[in-house]
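Next comes just one chain, in structure tokens: the form predicted alone.
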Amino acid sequence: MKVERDYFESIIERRGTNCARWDTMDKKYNQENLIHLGVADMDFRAPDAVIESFQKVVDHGIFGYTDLFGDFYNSISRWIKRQHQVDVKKEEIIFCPRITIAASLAIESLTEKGDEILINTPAYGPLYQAIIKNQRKVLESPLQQDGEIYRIDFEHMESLITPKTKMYILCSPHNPVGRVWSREEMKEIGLFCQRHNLLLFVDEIHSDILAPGVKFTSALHFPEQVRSRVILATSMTKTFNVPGVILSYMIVENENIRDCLKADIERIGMNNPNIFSVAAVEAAYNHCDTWYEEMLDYINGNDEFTRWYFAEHFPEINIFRREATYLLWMDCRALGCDDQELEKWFIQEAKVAVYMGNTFGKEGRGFIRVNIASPRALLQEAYERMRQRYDSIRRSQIT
């Protein structure tokens, strides 16, 4: 059944509902008339058979502990067949809230204090840090910028390694760039965890949302002898827009670390799931699969809107080439001004606000990151208040 285009369309009132791109972000600027477009959540509405998923469990009226069943672990293994074309067997499905809690356990549980742990930079943050909370040591390898895109740079990282690098944790797709790691650069990734004995923890949880004619390869396409090293962590929460839900899941095929990794989620108490998670998981990935697609269709109307707009109007700022997620990432350096009078400008004049690069560590500078799921009247309202104070910032630094 085909999905109405006012699904996407919209424009839904999300403040007053604790909601942190808006609430939150209010709050963080003290001010309540800006036009969000930071955190990584989508401004529509889930699909209906997830909606009515949860119907059915308020109507039971009952909110008891829940226990993970068949149906849960069948529904998993069903989207990543559609997905990646891969089986996965029931047992190497671990259930984990969120995948910063499971990057944040495997560092923990697989490694030790101050053994050190490799990540390519410009980086997401909380990934970042759980290598920091855990009081292990950042190797940290900057991407190299390539034209519109970016790449992994591995002589760098070949010169990084010692013998207390345990772990290489890559996101994949990555954010915020917006990078789709290719077979061919999939391939070395393996070889290089191999040839240094790395542990190699992958964040999929963008993979699902790619930009047309992008082919993405999951680590699940790993030889044997590389999938027994690898920590998959990923989840439907930003595909079908419910992260509020708090439910994500590991894949491991190893079962030394699978077990090591269970024992602690048992040890700290989260081996079971709230209950709208389990009806979460079961609507999205066996009945929406027409709501996915159109949500795709839409996203990517918004990507080429945005690249339009952009041109015609902020010809100094240049937006990355998106592979997957529904980020952009873009590059005001010609800008002329540094990172606080841009979001200076972002915020007190345009009314807009965006995630400044340097959120995402010292490459970031100059960069912004901008959120492009949501209504497209809403977006074009926000980039007309930026056109119109546009000159404003542009003409401070000709000044």
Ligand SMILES: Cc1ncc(COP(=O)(O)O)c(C=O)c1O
Second form
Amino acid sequence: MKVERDYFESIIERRGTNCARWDTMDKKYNQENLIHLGVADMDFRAPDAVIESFQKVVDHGIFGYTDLFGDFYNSISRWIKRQHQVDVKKEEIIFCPRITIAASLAIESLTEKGDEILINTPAYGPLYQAIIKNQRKVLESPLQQDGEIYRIDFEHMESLITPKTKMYILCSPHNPVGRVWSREEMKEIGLFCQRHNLLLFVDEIHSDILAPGVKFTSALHFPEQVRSRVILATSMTKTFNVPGVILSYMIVENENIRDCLKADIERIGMNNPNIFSVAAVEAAYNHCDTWYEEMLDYINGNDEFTRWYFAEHFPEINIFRREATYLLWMDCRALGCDDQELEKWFIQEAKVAVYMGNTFGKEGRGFIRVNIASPRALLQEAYERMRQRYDSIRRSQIT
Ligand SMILES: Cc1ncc(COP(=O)(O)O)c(C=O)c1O
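The form predicted together with the ligand is what I want next, because the block you gave corresponds to the form predicted alone; please supply it.
Up next: the whole complex, starting with the chain shown before.
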């Protein structure tokens, strides 16, 4: 089945649908004419097969309690095999509504109050907040950058470890900096966790959305002695643009860890999925390979277009290499303005909303994150709005 390009080119009105990206952000900025390139979902229609499978549920008309059967697990196993060439057993897969919940649950079930948990910064907020909100201590290890890509500072991570350090939370691929950790880096991460007896919570939600030629090394490829300390959390919601169905899952090989997590899931009564999430997994993981490949291609085209446009019109803004995700991480520090001025310029002058880098911690000051999962014409309009007002932000740098 060939997916038509229109699929990604059509601009679909999302306002008025309780949409976090468009409605909530309009409300936040108290404006109605912004173009929103912030919240990480796509402005694309989900694959037809997913919509049809939702339709079947709707047509049936009974939305009863739902359990998980073989097809759900087989669909996940098929996809994992397709993407990572690894066989995952049904019992290793644990359903969880959101990765954000999985992170909190893993912290709460597997560590104690006051324990230390390591995370690299800039960091995806909910992962960072899961440490704080569960009263654990955050050990921040800033990623190092050279203007093109970011790297993990293993020496710095070593220097932070104490007997109270119990877990490392790894975002792989990394949001917001767009890195895919190389095989060598993953090996070093594994050795590091083994050496310090750390649990590794790894969030692989962005691992399906890779730039061309980039190879992703899943935590599933760690040697057995490292895999036994891994809680892998992932989802199909980013890949197939259905984050509103609220669904993720963990893959945990270690039976003791699994039992702890499952007991906690039962304790809080979170074991039944939403009826639509089952439909989404089965359809997306089995029948949407073409949509998926074309979506990657379209995102890549948007990435190239954005780089071309910015080089041409906004030479002071440096875009980091995107190895994965549909998010571009951009350094705006050469504009010489502070975050408040920059945000004000985006909202009040350019009429474009992006994520300010400081929402990912202090290492993100002076940076922005731009979501390029939109029809190209919409991106173009956003960039043209920026171009028309660009002189005013440039001028503020000179005066
Ligand atoms: C790294 C990362 N993890 C998790 C999520 C959200 O996952 P969920 O909706 O399952 O909580 C996002 C969404 O932006 C993300 O970027």
